[in-house]
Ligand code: UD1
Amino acid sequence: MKSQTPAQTKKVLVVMGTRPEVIKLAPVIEALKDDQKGSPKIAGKTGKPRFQRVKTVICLTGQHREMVEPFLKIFGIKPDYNLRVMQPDQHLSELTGRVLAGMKKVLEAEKPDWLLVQGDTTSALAAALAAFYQRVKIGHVEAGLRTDDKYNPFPEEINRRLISHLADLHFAPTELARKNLLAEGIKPEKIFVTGNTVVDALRMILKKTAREKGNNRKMFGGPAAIVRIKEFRQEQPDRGEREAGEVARPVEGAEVEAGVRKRAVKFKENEQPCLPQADKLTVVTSRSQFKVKEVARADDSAPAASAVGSISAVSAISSAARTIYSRSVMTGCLPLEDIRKIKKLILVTAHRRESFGQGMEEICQAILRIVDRVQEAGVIFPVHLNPAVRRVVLKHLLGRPRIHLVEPLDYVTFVHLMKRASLILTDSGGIQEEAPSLGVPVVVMRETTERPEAIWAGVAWLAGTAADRITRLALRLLKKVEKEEFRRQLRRKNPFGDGRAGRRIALLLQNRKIGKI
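Chain structure, single chain, in the form predicted alone:
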């Protein structure tokens, strides 16, 4: 497949579908767009680029569309395509097939020089495979992470191994990741240690919010209202509401505003004083809608042709509004004033498949024990939308003193909480990389980690999902973190880069040397 772009322009198709992918690809997209504009950073005296320019095309798979939309807004990313592949309770094989079929149409329409994927999601693997079938070169961001256990994490370990053998350029975050790739026979001239782009993303947010005083919402708005889960009742969603995987029809601005007003009245009647973040976002975005090329759902019942329409934020996050803010979940606000009163803030995230069941039960038990032992402690736990997580967490922790269960947070608010935290308990990969930059110790609630550099550097501690071990480590670290010198040591030991990974990747995609950047 040959590119249709001019000889002096390279076209890069960036594919993303989950929150971590958006966060970690945002710095690369920004760097690529700097080149597209002829940024002074890389321009000659005339202001014109000295190297091939880059045209960036963004494709959203729609894998976690209700959780991704706020992150796109934060980083100013406007997708050119949306595959809308998500279906209720779909199997991984079905997701893979839909992404493959949808990506075929996008690749044929755009004919890019490069396809760029990040990490280890099923959509990243399927997109890379689709590009391979079309003979499009593949760049892999965050390449070379390994646990050497194909079922842990599942399916990510095999996803990233397969992507490595499809990719043409490997952007390894650390020297260890590079060694992992070399051990699997990847040619050394195709591997570049760039650092991890999550450090770039974190610095982007800190820089853009640094001038905000007193929660003055001039740029990204600072920390948003945190929606607390107060009561949970098992009820079915309203009839006639769109299934999560259905391709949304275009919605006009007036209709959006009417829908927001209607829902706002409903919340008032139910005495839910905290207007959902979904509705706030809808109001803002509906005033400046963007064009998105919809790729029809790739199954037997969907039409084969593509369509173009104006997609508003309300259609992108309608399932979130239904899932989070329906009558089955009663909500309220967790004020920032209450958070500031917590002397030892513990931030918790848990969502991985291998933790479902007994592992999630143990995590909840550990949280209860820690709060019982440390009276100054308070927990904030953004609960993932996956029912396998919600059922267990709400069953054990809802209504417990000093444990605040809240809805998924936007990135700015989450960074704000990380900065204030004394300790983070997580099974997330990205948080293991972000927390050291902020000087916050991390207990990793997984049996293995593909980021052992954090463990070796002494900025994270591997606990597994056993309640006893999580509790012991948490209590020990809460005692240590009382000393500011301990936090400073964590920041100095951060092994994940200097915040310029996105710039290095952009240069490499243009066949340019990265030198000492």
Second form
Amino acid sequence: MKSQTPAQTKKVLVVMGTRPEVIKLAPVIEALKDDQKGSPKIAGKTGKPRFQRVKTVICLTGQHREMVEPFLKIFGIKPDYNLRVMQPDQHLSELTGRVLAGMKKVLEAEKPDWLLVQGDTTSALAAALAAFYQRVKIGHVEAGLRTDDKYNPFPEEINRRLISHLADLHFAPTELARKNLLAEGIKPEKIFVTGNTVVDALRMILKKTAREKGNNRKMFGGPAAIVRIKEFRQEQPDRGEREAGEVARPVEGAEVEAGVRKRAVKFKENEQPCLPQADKLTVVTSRSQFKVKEVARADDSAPAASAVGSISAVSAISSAARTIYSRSVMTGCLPLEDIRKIKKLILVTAHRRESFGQGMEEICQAILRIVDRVQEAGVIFPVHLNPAVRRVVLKHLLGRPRIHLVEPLDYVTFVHLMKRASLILTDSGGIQEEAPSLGVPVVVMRETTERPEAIWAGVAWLAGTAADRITRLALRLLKKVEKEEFRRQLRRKNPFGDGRAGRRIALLLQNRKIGKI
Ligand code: UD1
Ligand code: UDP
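With the form predicted alone already on screen, would you show the form predicted together with this ligand?
In what comes next, the whole complex appears, and the chain from above leads the way.
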């Protein structure tokens, strides 16, 4: 695919590979889209744009697959390229190689003026390196985060340092990030403090959910969107799964094409197969076999996927769900009613590579101890699809009372649960930045953090990964959070931004000035 661009238009190639990159680049894409439309904000008195227009091309590396798809949908992002690099249990070297090779072709075809990457993933580093090799200028969103510890987080600390030395423009989220860059010799005129785009993304979602609530629509995409995990199964992805990269939606009432006859599917409660995200599926029969021919969105905006099932429509669809959605067998959904009953909701996420092994085991032990000590507590843990995480988490926590292991959640559902939570236990970067806007205390299950601003703001506490310390901190915070005064303290101004970072970055890409934030 090669796109033509008028000479006076600047072309920006935005590259993203994982869940947080989609969330954090969505506001920038949105702001650039405004400019593409020639919005009045940039039009001069004559009606002609006063500044150079920007054309945005979006490339998905496909480092994440199922975990990214719902986010593209929520933010209305339609990628122009998808390199589909993900493989199960992927190794960093091979992943880097695949992204580097794929990006070479995209850069050759598009010849962009700028490449825009975010954060510190392998996708961001490999794309920046590929752009450097072709002498394409690089803009780095969320530049300057540092722990000064080479292996914490691994490999992100080194990824982001390398990107800083490849980049030509650095969009630092905070003053501290700017100082970190200056300390490494980055020229001050190349650094701009913009705020973190995650605050913009969070506001976009909160606005959307408020609107939907106003329209009397459900807060969740339907209770079926919270999919329970029953057991761990590691499967090699088949060709259909690899190529489709598609996730499915609750299919109650979907049309099943059985040979030439069509009929609506009705599921009993306990056999609801939970196919989040798609609304069209076609099942064809051959003798006693049912074959799921297609699982796709009704609006045809995503490619279809197929899978073979067996003896009944339900098992065929369930089997498609297994192949397409993840390597877990899903039996049912977590009803909203069960969530409402939880008095002290603890939301948990964990996925960092440096915690694999002992760290992840300790995190699980801590969760067991906390639930044991606090009877009103209930845990919702959307388990990352990395098999290295799933193996340990499912081994220790599956089937334990008041611990709900669920598939990764879409952003709307997850934000809703964050707001509803009494406490969050996480090793995520993005969640530390979102907590101050939501007023929820966060225990950071890592040895270091590159986001000390959340700790200084009194919303996050650094626990490390030892079970004892996580447990102690969590028990203390669960008590404190009952007090109104403490809850008021938590609802501070977000130190990571004011919700206008995306707009500032778009302006800077047009050589325009931004004021101080
Ligand atoms: C990656 C980033 C990390 C970021 C995180 C966000 C790197 C080195 N790591 O870590 O910085 O914080 O994303 O979540 O770039 N998988 C699936 N489906 C998916 C996604 C992942 O099956 O949609 C499984 C695959 O088996 C894959 C494995 O998870 O091989 C690991 O994915 P990978 O992107 O390498 O690492 P993350 O831990 O997700
Ligand atoms: N998130 C989500 N659903 C989930 C878990 C996380 O929408 O089930 C969101 C979360 O709100 C945050 C982002 O994903 O914005 C963080 O992703 P992750 O922890 O994978 O990456 P990190 O921020 O650590 O790089």
